[in-house]
Amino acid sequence: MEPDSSQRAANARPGLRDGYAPLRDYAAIGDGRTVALVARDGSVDWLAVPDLDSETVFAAVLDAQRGGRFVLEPAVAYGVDRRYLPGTNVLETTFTTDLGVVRVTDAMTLPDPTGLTPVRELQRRVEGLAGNVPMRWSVTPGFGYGARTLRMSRRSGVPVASCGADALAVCTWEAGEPHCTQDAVSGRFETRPGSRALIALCFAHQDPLVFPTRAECEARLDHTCAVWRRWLDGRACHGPWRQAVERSALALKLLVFAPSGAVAAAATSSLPEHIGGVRNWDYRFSWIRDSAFTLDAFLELDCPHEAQAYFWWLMHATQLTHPRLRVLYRLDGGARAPERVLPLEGYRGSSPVRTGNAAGSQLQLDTYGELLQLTWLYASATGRLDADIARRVAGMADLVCRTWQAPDAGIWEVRSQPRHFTQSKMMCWVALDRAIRLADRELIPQRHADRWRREREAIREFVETRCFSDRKGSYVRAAGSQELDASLLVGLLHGYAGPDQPRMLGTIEAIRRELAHGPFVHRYSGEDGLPGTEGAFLACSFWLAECLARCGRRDQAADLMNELVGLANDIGLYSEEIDPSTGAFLGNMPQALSHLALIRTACAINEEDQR
């Protein structure tokens, strides 16, 4: 049935602010090489070619004028409802006008192994469905963040736009003729019931620009559209939250980098963690923080292809730096990810607009025990560990046993001094203590297992004399501080402490009490060096919730759960923050750290089910 006018009303997306979207409103499409975001009136606003970490095409979310966008929608007032074709990563948006409805399809193509294909390929099919509905568009390229001075011809009557080693084919099909100026390509038509009109963005990177048929078209859309379907149909998704956990599993899926393996923290950069702040980070590398969640997630959701790779692209990825591990690595293993400032405006002015991470080379030394706890899932799960990595292993406990006394940045990486991050001090136990499980079972070697006991057992003494506050009642942000950190829940998460240990479990309830407001948590009290302020960090609060979870306390888990669920946008996508006043999205998305942290929750909550 048609909607009413009122109907539409209540579905028209908020409107544009300072000439942006909400962050809430960006769905994500990929194909395993690069992301393209696309907002809820049909608008893709941000696209890396030919890779999820090269410059941009499309950046228009972090530029609105001069960035590039691909612009797509209804030529008369629309309402708005979209959702995934089920079981893909494939948007489906529906337009319903006064004059009638037409329904888009969006997609990053997977390639077809039977014939040749584009480097990257966008498609968007537009078909009608009731009434003639005016539809415009145009593709305005950006090439290197809107930086590069693009060249527009004709290629067999094919408008192309190019910019040294890039190419970009405009392929319309029954969608109007093509318009071309200097810097853009347009065109209008109008849709009729059963019409169906198809234009293919057809990228090249020092590659032959592929000129594809409408038939191959279509048919690399509907293979798309089976192969991630038979994707997920062999995952391993229960529960009463499987929709959601399915999701993220796409969502994870989107951030996987298929040449290497490599998972990417988001697809993007430098979107805002305060409107008109300055937190404003490039995050398309791979981090050694997330690392053990991130495996835990491809074992629990039944993923052993996406679990092998991770493994040893990030093994091949340290060897580099062995036995010091950077804070993260690039996305093809490299370690090296200068910071530079681009001259963009910054999404509703929040500048500066980054590239690379400076983080990369601050001393962050939970990393080592995200690794030693990613070798210990691997090897639990595989029984085995190559004779070189056991080596590597082993020389990275060595290190912990004589770097673990110093000051750190800690897992948020601040940009203050240094301090003694208790989180830090955890994670350093939790390396020694799964360096020694793995010696016991003689998959690493243990001649130095007695020195990894003495010094596991000075760091928890460090701990638990200079690292908990009796007035608290919990464990601290740094060794004698009275502020909180979220990330002290990681600590009973990765067994730093047991869930009845009364030292976790007040500070549960601190964090509950002092950074929690409702479902949103925030990362931690106190200065980190950088102005401003910041959102609600979502894995924090799936963090809390799987924490009581663990505790036993399952119905309070459930009940966080389900709010937390319900803060996903309209097709269950999470950024890295939320701001609590406004529900507005913050930071980069879709944030893999936020979904990893969705399905262990989910996983935790079922597992106390099925006691």
Contents of the next structure:
Amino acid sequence: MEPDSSQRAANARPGLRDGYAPLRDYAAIGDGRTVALVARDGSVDWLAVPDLDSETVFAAVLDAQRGGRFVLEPAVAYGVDRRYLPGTNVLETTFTTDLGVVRVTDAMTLPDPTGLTPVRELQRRVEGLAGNVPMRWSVTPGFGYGARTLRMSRRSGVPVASCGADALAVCTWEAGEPHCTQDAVSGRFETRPGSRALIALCFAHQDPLVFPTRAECEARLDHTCAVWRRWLDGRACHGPWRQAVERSALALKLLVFAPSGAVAAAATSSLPEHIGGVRNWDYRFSWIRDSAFTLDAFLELDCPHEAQAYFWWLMHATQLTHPRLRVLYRLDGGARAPERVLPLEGYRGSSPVRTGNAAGSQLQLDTYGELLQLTWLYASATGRLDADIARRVAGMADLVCRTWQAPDAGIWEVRSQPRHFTQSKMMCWVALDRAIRLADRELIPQRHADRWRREREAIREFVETRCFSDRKGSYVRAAGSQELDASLLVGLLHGYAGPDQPRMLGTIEAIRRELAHGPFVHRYSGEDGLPGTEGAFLACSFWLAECLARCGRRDQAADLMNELVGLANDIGLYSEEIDPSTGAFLGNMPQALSHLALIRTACAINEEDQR
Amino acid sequence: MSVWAALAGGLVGTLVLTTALRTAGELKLTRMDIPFLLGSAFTTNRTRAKALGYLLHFAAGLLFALGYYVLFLILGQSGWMLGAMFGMVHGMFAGTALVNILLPLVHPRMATPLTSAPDVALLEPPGFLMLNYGLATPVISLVAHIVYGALVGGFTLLAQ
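Having seen the form predicted on its own, the form predicted together with the partner chain:
Entire complex below, previous chain first.
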């Protein structure tokens, strides 16, 4: 019996393990609404439409057989070299074969104001550079995470896959005669020097399909490159790691959900933190945990529009839950993100595959510190706070006074019993400290400032007496424990302790000693309520480098930074974690927190250099 | 029928509608804030936007009341029930087309269905039935508009 087209495509791809490409092999392309992942072998294995947090049409990275993918590769053995077109989020992959060389340019195109643009459009331009290279392509849509039945038909000769209110047109030019089966559209063609084929996937969601002309597509792809370059030109990226910072800025921009200004933690769901493990989470939400770092990065990069939109969105999103904060919010500002398990195999058998995130309903006290720090940054940059926001910020400070003594799930959202996490207490201190500063500047109401001062001192008393280990010479993960936690570094970064404070210096040393292995830093020691292990957490490595820089150890910080920049994949992206033994990427990608931490660290070292 | 009565109904109706939405916001039932949506089309200062938005919303409330009045004249009758029916249609129109489709077209800071990189919108679009602003939003908005319509119709009837 002949295998179906998706199986043929999967079997044909080189370099796969258990049918899956290494996570390090993925590049991200996007349009400010959604993100696609493209493997080194030219397979688009992840794409949610119409938006980043919608159901997927390609999810082969989570289920090689049922997820759906878009394969485009030479039909003979090949080598791969790739890059982003300079200053853009447009990917260029060069396939070199014994028969010749082919260049594929991949983009999620941006709307062209002069034409009628499809709701979402994925374009793949194939150019022959040398010799004659046989190419094959196959589009296997998997609407609804591969679970929904699609209908294949032709409209005006164009193959169309439709499913409910969603449809996908496969428009091709010089890419061979499209061959339709029940579940795929495929084709073959041969490139020659100077040849130029084009395949455009045009998506529709609750509206009619748009069939563009070839000229419109070509113009839109060029327009997309120009728009990305123009955006990057306006950014402030300096110093020895300028290229890495620029790439991180572009990666971060991919995760900004343009309609609301929200920033997704990552573009994907359920890419595992441990191969074969259960630590597979949906990161297509915006975490309050990341908010201060995010705003700080926007301000450092000179992105005032993104900073203001993000602040407005946060204030809008938190309105319904005020004064309490949820751990995360949906990109449309909603607070509900119920977790459910999808019937997919998971990346290399890493199940369950989840959508939604149950961490949303946890108590995480550090979020208040993050939001108050973010407000402080915003108010410092703009010099004002609007009256209703000021009132709400003061209300949050009051809430911190009432709740800081409670145990919580901590910044890492452990699923074990709530504890008195040191970092949570430190961030409560940060929350009240920022509230007091805002009140002193008369930016928020001052009537409870005395109480904020009293509680701030009480928190410090708690941390200094119960969360410090004389034996380790370090703050510890939770009150009364002897475990360590790299998130304690955030306390220093947000100003709980100064860079010359002996206890903080001892904490940095203890983290280097017990949690770091070369450039790799693990999040914490001790249990977290989940089976299995995880990789080293990249943001923690960058935080360590930034702390070293802030403590005046510039050279150590720069050495670590150089190592960390070298850990990016071939096109400069990071996932959430890395396996220290193999260098393999783990977790969702591209990961905002990793790139945010890179930007901050590069800026911190630059600042030290300029002193 | 008196146009002044219709306008008085429009003024009171808008006051009730605005207060109802604001109260619902305070009760954490919705993030819908019509004055803010209107005012932020002209300024990014949130306080000024809300002040300006209230003026614009009351002006819009009076204009809609005039529209109701014209319909009452055409039909040759008015009343609480008829006004409430108009208000229901008005509320449905607001939830599906006015705020969701038409407002983003003219609002320079609100996202449209095509908003994408490198632009970033300061205001998320309300979405179908304004559901982006909370699940209770369509019900609250519809009820508030029905009350508005009933007041316009009722005031017009009382003046006869």
